[in-house]
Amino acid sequence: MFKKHFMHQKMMTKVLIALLPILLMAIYQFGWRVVLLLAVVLVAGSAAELFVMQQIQKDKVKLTEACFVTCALFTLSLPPATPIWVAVVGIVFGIVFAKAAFGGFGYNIFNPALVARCFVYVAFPTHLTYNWTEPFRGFPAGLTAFSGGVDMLTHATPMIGMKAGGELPPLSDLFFGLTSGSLGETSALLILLAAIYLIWTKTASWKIMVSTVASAGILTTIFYLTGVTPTPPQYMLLSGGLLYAAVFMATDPVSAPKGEEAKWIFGVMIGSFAVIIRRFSLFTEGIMFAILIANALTPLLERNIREWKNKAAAKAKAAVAAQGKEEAAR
């Protein structure tokens, strides 16, 4: 009975497997409220997709596993203390306007999880820019707690602190996940391990991951060496959700480009845009806006590359034909 109303997708299952250690780390850091937040988002997102797609298709609609991935990615992109009602509003907006409105899975040009995150960030900025929760430290940490509580609130993530010119946290804290931040972005180690798994199982494009991180690192290094920014590049790469977004958001198989050349350019655009937005705008969420901008440019990018290839092929064909005529004339 369940199979009649649910579409299993092997690729999405692998993404969920890659997210599982990150989810467990979030529970360890911030308590079991993470599970409640995820459960509510899953229910709200699934209900929104089923209801809206039923209105659009007017026939039997199946819930896709991609919806679960969207809900998980969105939840792990939120701060630990995000109110549940804010998360519900965000996921419903993302599912309805970034996915269902385009025709459902396979037709959306924007990553639904990022659209949901962006909507919440713009509509309810207080909940996503202030009152960040300090993670538990030492075993059993958050495994015996529901949430951090009011007495554990801080007013800056590493990214926000660096943007304001504050003290830099130890690199080891950023690498292992001992800092405040969104639920899924704090542990660079687990994100890198997830990236290896996704690449090994051919689930996500390594070209997009590498080009995104490399371009961000190169541009940040240039800014650092020329005095444009006082923050060393390693801190910029390990904070602000850049790795999390590069591994899980930028590589979305629907909204990312399909061509191999386009994947490299797509990643370079994301990494460059993220650094520029971080440095020269009021927003610290550079990677989120960078991916959405690149998503919007993807159809144009792929069309131009396709036209360039066609012209190059036609030119090569004409050259071969001309050479053949010369040889025949001799």
Given for the second form:
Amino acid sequence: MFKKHFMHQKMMTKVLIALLPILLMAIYQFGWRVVLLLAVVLVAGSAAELFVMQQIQKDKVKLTEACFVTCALFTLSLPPATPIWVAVVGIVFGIVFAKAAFGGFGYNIFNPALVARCFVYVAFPTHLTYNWTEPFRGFPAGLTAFSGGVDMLTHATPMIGMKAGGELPPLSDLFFGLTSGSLGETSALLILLAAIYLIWTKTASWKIMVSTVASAGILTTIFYLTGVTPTPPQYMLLSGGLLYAAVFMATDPVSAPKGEEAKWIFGVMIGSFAVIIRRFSLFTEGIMFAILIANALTPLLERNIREWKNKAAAKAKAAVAAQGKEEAAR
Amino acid sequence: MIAPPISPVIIFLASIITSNMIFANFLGTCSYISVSSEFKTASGLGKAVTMVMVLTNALNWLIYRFVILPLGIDYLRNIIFIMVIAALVQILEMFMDRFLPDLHANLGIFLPLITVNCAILGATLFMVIRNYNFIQSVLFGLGSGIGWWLAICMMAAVRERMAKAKLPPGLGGPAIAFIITGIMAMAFVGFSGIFTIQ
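Following the display of the form predicted on its own, present the structure of the form predicted together with its partner chain.
What follows is the whole complex; the chain from before opens it.
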């Protein structure tokens, strides 16, 4: 019964394994409420997917493992104090409108987890930008707590502090993740480990990760050196969701481009859009908008590269033919 | 009647990115939805819209400044603008048919469609409401046209890629196109605040 309605996907299992340490870190920092949030999101997301996909596949409907990955990625991208109903609205919107409406797994143009995150961010800004929980430290920290208490709310994240021109947190805190922020984005170390695991098992494209982070780094360095932004580039890279999104969201095998050149361009687009949005627009964090815009541009990009290649091939062919004619004339 | 002190270049960039005709103003969506099922046609329409937008914005600015304002017939401006657009498109088509047959073969079939494209009238009205000067108006028209072209190309590429997908019943064609546009517009919200042009 369970096997009949469940589609196992090897790649997705690896992503889930890579997410596990990050989830544990989130529990350690923010308490067991994380698990409750994740469970509710998983149930709501799976139900939404099954319901819509039933309209297409009738009784052959199967729950894909990719749906679990979407739910997990979405949950870990939320702030710790997110109300549960907001998370449910988000995941149902993401699964229904960004995945199932497009025909289910393998056809979605946009990353459903990001659409969900972006939707709640735009629709419920108060719940997603004002309440930040100060993380627990030491031992047993969050392992014995349900959630960070009320008195810990309204603490700005390092990113918000930087945009407001406040003082910078210690770099090591940013690296190990002892700062406030969304559930999964705080620890750069764990995300890097997950990235190594994903690249090692050939689950995610290293080209996208490298080009995203490198282009963001280069652009922030330029901004820093020219005095456009006062924040040094290493802080920009380690704070906020840039690493998390570059490793887990941008590399989504369905919505990311398939061609090699397209992957590089895709990453560069994400990195530079993210930095531009962070610096110039109304929002503190730009990476999710950047990836969605890059997702929207991907089919156009792939099409242009294909056309350009065809033209180059036709040209080469014509050149070879002309050469052959010349030789024949001789 | 003083033009806002904004660099025309900023207006040009803003009308592509932050105040895109499709993603921010939702103007011209009728032809955007109905002509985006094939990439080549979509791109052709986009080019034609860009060209017409630049020309009508320039012409309408001159007419507004030197005819409508001096005569004090501001209440007639919408009708006059529409007539100017329709006449210009017709003249353009005849001119292209006579002198530029290649271009006419590519863009000519779209020109009649453009007469009723609300993005064109929208660009003209925005330019009047915001008191742009001549250079600002022309660059605003160019930027809006390019933004519209980009949007319809993105849409056509997306729809071409999902041609094989099996959609839920009732969501094929325009329905899914609206959903895609909505998500794209949501993504472009991220750029808001970079430029202000009013």
